[in-house]
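First, one chain by itself: the form predicted alone, in structure tokens.
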Amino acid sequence: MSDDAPVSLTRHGRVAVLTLDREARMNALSRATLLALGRLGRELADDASVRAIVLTGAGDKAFCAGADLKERQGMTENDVRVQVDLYRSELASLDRSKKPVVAAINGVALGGGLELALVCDLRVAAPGAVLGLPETTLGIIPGAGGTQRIARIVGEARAKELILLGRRLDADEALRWGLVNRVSPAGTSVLDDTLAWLAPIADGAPIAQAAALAAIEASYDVPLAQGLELEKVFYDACLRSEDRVEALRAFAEKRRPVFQGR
């Protein structure tokens, strides 16, 4: 696909799949790619038919190799600052999505590529995936949220190890670190495996899922006592939903609930 359309959108039932479609460039994050992710992310946020979003890369070599260094060679220092700001503005719709966002990491996820995966709520890796934040070896630091998000996921000590040593983790080590939630079985498409794995999300109660994500996110910046009070607020939103009544009715009738997001 051309750089005029660097991200493709497909639908698998209630799951929308965004594919970085620059295989020849290792799915690197060009300015056009970031803008496309922002546009599509905003569209999906408003699409009630979508229950979950999967982010993956074209081919089997790279999820995303990070910034497009060929494009960056022609940038001034100020151009780079603008580009870094685009990571925040254009990925915000995925970062703050009320719908679960899952990275299907089909190959290398380095630098900005791993930072893109860290924006997601969950991460599934192909057995051959390689993950890392090598920026300090290039004289910079992770500038798209990497220094902030990685420590929240794997802890401060491991975050420093990954960044300061320029460590690269294979899929199994990333799983042991808690950096990914699952490694797909060998010989299985990571996208197909991810879609099957997140079926409970696609069939689940979207109001409850959104409330759970909001409650967890809120806990990052407040003391435990305040977080518990916020949890009550988000719980109440579920309590007033038709989905909660449907779940109780389905339990009594010994059938699977059919959630409508109301």
Given for the second form:
Amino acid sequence: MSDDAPVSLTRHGRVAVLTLDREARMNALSRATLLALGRLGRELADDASVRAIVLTGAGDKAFCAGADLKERQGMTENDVRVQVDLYRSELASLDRSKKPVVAAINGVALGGGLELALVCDLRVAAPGAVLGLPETTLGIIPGAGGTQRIARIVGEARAKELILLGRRLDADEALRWGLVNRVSPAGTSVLDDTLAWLAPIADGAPIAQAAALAAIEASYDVPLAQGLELEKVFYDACLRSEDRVEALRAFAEKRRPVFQGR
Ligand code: COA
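The form predicted together with coenzyme A (COA) is what I want next, because the block you gave corresponds to the form predicted alone; please supply it.
The next block holds the full complex; its first chain is the one shown before.
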């Protein structure tokens, strides 16, 4: 474990991988970890060579066991308030990322750990992963957006079941609930599997992907009629892109398109 560098960044072609690197503490989210995620998230947002971001955890036990409960023990009520605000400020660039963000859930994802995965656009789980929001069993509620995001993904009834019962789902159950998009085949590394699975994103048209994400996100906040108008605006951004012309040209020439993000 390194508290100087609690998150590591590696590059796999056009995909940036952020790894929570605090294996001895089950990759729990300390203040330093949140700050590192924020700094790296902002850096990657401005890096045109990066087409997608993967979040994962070091080791094979934990994606992230949530808040660093040892650090939290020494905190005052006000310290905790400040820490909860940090989740919002530091995860904002990943949350609003124009590049797709994928969680490769390599082990337990509990509390803030699952909330971190919920900030991502897509989730892939290792067969042994365990997902849950146990906060109410600790006398609190999910405070990093969990109560808001989980219901949008799995529906209200299941969100309440997860949070009120402190239920822990295994990977297959999470897949049935739609909480994860995919479970990696047994015996493969969830990171390798995720990188292979998201190749169409890494090779795809970034302007179209960003527009699709923005259009889908907008649908939560506005009535349908207004959402349909917004879709036109986002469509127009694609219409004006060189990538659209390249896709048509590639189709005519019976080859794969090469997208530049312009
Ligand atoms: N914060 C800080 N340290 C944590 C942690 C957390 N959230 N979760 C685990 N750890 C530490 C343990 O204290 C232990 O360290 P130690 O050996 O120095 O005491 C180490 O990680 C391994 O944990 P351990 O409980 O022995 O492993 P396990 O495989 O039996 O269980 C978990 C793993 C994640 C299921 C269990 O540790 C757990 O339930 N953690 C709390 C998760 C939680 O409730 N998070 C929500 C917070 S809102």
